[in-house]
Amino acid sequence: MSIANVAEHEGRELAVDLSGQLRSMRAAHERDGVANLALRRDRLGRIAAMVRQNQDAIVAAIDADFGGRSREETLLAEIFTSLSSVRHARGHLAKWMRPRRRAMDLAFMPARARLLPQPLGVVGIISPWNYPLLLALSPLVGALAAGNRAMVKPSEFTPRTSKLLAEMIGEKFSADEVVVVQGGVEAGAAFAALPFDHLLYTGSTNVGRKVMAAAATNLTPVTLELGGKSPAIIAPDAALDAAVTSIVRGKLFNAGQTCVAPDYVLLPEGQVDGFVEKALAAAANFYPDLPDNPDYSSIVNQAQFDRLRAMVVEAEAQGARVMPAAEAAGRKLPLTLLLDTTAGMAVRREEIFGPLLPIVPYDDLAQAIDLVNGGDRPLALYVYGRDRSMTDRVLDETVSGGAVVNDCLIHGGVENLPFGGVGASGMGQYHGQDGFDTFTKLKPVLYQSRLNAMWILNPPYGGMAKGLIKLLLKR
């Protein structure tokens, strides 16, 4: 048997195994009925206990997968945020589960209407490597809060974390509640092709298209959390020192390997030199003594590192000025500012996902807005300025998945704000109640009153029916 035939055979076997797992979970969901409040809270509590009990192991696994990941960044971005999502869901779950009243039009009274929140069944979650714990657990919290069971496919690029996640889930949940599916590209393709009741994917736009195409075969509804070129716009009146500090801090968190990291900076022409000087100084101040500084994370693997270096080489060859804050060593790549870039360069066309930061000057705010609107709609947009009318103008005249005024990145950790993209940066949203609703069928139900006038509209249509229809049409 050829290598290609072996891979095809293994792919078919994997698909059969995953299909059997899904059928088993769906059968358990139907057998056990709708999970009540106590069971849902218990499942969420198991997630929290799992994270707390394995905190050091999680930090160590992610550090090993990255070849150097800041402990504090993991504690903040993975442990704290995962526990926050559990705490928020458990605290609000009783309210989210209640039927929701809907107003009834006068023409249909005295009938009443409600939305009944019901679990969908079995949810699929495909999570990425950049935040391998959080981006697996955050949607899982929403799925379990909504009363579903779930299958999770973590990234093969962080194998130690994926293995640990499978072990932790296996200790806290039965195989018909939550399972973790490990594997590479073949496993991911087979996973995406399963007829889930909902599928959430977090990752690149290109792979997102493939996931959506696979899900379409089964008419599986999808939530796609993708990337994009997230701009940081500095208005003419912005406090430059504060803006630089915020942008550099956000850009270098996890070495720029964050889907909502600022991807390029738009600022007035006359402020470019000041921004460059302050940004390089801030980077050196935040992360001195590279590569030995443990607070600064490595690029996850050599392929990603080489991709970023290729962007820099191409830009420099085409006339861009490259200004690194320090020397690269190992896979620790410092903040690297790029000036005089053009729209055709990869660093301007593609999502960077690393500590490279093009600086793009503008003549007036209208030009900056046009530059943003000339590309795909970004996952996040950041605007810095003191004039409320100016920042509101940017918000009003651009479309993005989310936005922050006078800071960056932090909106992704706010459970009361929905998180999601628009256009090429994704579709759908989750976090908090929005996550609960994403994984829920809000079933509309009309309750007809015994005392109703529908009998008037029974055929054959007599004078009363015709009079009532005429009256309705006048409203």
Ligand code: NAD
Contents of the next structure:
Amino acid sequence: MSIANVAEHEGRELAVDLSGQLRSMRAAHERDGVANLALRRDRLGRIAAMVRQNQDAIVAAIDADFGGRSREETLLAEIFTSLSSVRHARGHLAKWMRPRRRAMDLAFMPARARLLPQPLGVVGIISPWNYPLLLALSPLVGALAAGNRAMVKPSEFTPRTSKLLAEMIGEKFSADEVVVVQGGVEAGAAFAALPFDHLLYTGSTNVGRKVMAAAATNLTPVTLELGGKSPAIIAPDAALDAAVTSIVRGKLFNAGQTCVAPDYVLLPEGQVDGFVEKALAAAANFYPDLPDNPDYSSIVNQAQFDRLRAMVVEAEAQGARVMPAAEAAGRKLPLTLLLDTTAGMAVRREEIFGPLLPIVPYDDLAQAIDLVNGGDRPLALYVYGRDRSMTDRVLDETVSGGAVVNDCLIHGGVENLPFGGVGASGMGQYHGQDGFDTFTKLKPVLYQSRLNAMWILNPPYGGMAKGLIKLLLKR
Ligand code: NAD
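Would you mind giving the form predicted together with the ligand, to go alongside the form predicted on its own above?
Following is the full complex, with the preceding chain placed first.
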């Protein structure tokens, strides 16, 4: 079997022996020993070459899967980001792989201590549809940098991209290095039940619960990259024009189908009208002539489109004011502002994952902070403001997976910053060295010195031992 292909015939019949695939990869891992720097760099280089050589095919596949995905968005958010994670890892790998010195407690001197980075073995990666290349490759880069082999299960909702990924990986990697497993929910469930050495899942919080439960059976450690409602808080002294431009740009990138898209806006009561006017104008400027503007991406499928429409219909029926920036057509859904929403509406309860933007006024900053803290811990939090004490207060008094001051979204592209949620938005982190460390066992090793004082503690405990214990307790 060259590629572990879980063929799903009409969504049902699962062929193939995933366990056998995992066993053969683990056997290869044990047979071949620890991958050295050259091999790891070579594997990462193969990922970069694969992306570069297939750039046009990737753009076309994602465009077809979405029924309209902006070429520039794919180049920026899938190609550039994937290549930059490879470049970063290749450049830093030698340093990451080196043993890390740890200070020795005085009581154990002259022993020395180090952390030895060791590959875990075989890593499983389950990825979603919204950035179908990046969210499969970015964890893969971390797993390969750390010297592991990997099985990747991409989303069934971007089938052309998943098929292309399987073909590209099949060309560049042997079946005991990396394989792509295609399929839907059943394949995902079977995949999550495999006894991987680590499982990284990116997707919704609800499915994340199931993945963690399946992994628990094998005591497989998990990294869960989940979703949630990421707030954008505009402080009273913020430069409103700049804040609006940033929020609208971030919200409309990939039509809001970004895990760290600003989900809702909190702003001072008196600034609501100004925000609405500027946001609608910014959306019209960014994306004129909808639905034909190729810069604006479609909602990925009809089910997602209907889910978003249902949120709007429910909010409107319950008294919200709905202000679309343009007419929806096909699956292109324009920026849609929602005012006078209430906490019970789906648009305020559930992750939006589309271009709907509830505007929630506050009287004072404490109220905005309370509102954030009243919900699940968000994946990202954005705060706009000039006064550092104000933005620091928001950062100090809220807990989120990540945060950006005076912009949104872009922290996800910075390899030196760990990426991951907290609470319901996820656990664990990756990107850059944090990804390397996630897929590595940092084995603590104590090196005893030939000359050491352990003999004093040999039983039976005499005066010397008792004296030493007394000394140790005094410290
Ligand atoms: P999803 O949870 O429906 O699916 C994600 C993956 O899980 C797919 O490959 C799917 O086949 C698989 N899957 C489905 N059921 C499964 C099961 N029972 N066991 C194992 N695997 C299963 O998510 P989605 O709709 O594709 O993605 C959208 C969600 O992902 C949003 O909530 C978004 O916020 C989140 N997300 C998070 C990040 C992040 O980095 N934190 C990034 C992108 C998306």
